[in-house]
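This document starts with one chain, in the form predicted alone, laid out as structure tokens.
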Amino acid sequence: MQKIILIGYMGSGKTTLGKKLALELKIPFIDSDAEIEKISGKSIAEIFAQDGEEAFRKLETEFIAGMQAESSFVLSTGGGMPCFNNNIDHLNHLGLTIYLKNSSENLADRLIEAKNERPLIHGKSKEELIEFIEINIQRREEYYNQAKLILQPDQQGIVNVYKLVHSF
């Protein structure tokens, strides 16, 4: 029974390591923003315009309290799940929470590129992103240091990651 849980700035790689870890330990992976988008009906940028963050929040709580009752899985969280309403606590109660740390300017970089549109970002210039992503990692990082592992990036490897979750 393995229950691993990745957390950390939107961009910082949660969606595609959780997919490389999950095959490598034969598990399901779960993306929760995925799933509450299953669950809603709807996408996370129309929840956020329609219901606002606070209706959001609310769902990823949900969300956590659903996963007590599944036996093995990678879940890749939503970047502010964390944050919100005791969920760090949620989240290392559930599983082995690991946080997956990088720098502004590379989570930038990342960003800027995104295939996806994140509400939170739409409509940045590149300056701005970074701005805007200091000012949030500044109030998040009280909550994502409760991780029970931080890897660097140069940490951050499946090869790497895979080792440290069999030695935990």
The other form holds:
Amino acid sequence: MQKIILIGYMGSGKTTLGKKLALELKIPFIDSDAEIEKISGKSIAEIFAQDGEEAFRKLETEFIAGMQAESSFVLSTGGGMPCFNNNIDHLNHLGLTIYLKNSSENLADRLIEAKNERPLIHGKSKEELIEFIEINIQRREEYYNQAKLILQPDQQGIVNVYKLVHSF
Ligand code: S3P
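Having seen the form predicted alone, could you now give me the structure of the form predicted in complex with shikimate-3-phosphate?
Let us now look at the entire complex, which starts with that chain.
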């Protein structure tokens, strides 16, 4: 039984690594944002716009509760999920949490291309984005740093992560 949970800021590569890891481990890959979109019948942007962030955070917490019934998976979480409603405790209880740590500059480089589907950073310039990430990530690291494993950028290759997961 393997329950692996990838956490980290938007753009940190949770989905890309999660899909590879699930393939290697031959277990299902689950993306919390995609599941919440399916359950609610709305895109993440629509949930934020129509119901507000708090409603989205509630859906995230309900989603984690629903995951207790699943036996093996690699779960890629939305970037804010661990940082609200004691979710980091619930995620640590659920399985092996892994924080994919990244620098703000790196994240901004990646997110500049994909900011418009993400309501928290929609429409920001590169400079605004870097500033937002630096402030936001500082608050969030209080939660991210509670992960059972913290991986620096040079430790996030699939071969290394696969080995780590096996030895943990
Ligand atoms: C969010 C991250 C997004 C998504 C939502 C809010 C956040 O997920 O859940 O837009 O608060 O950091 P990704 O980390 O997959 O972009």
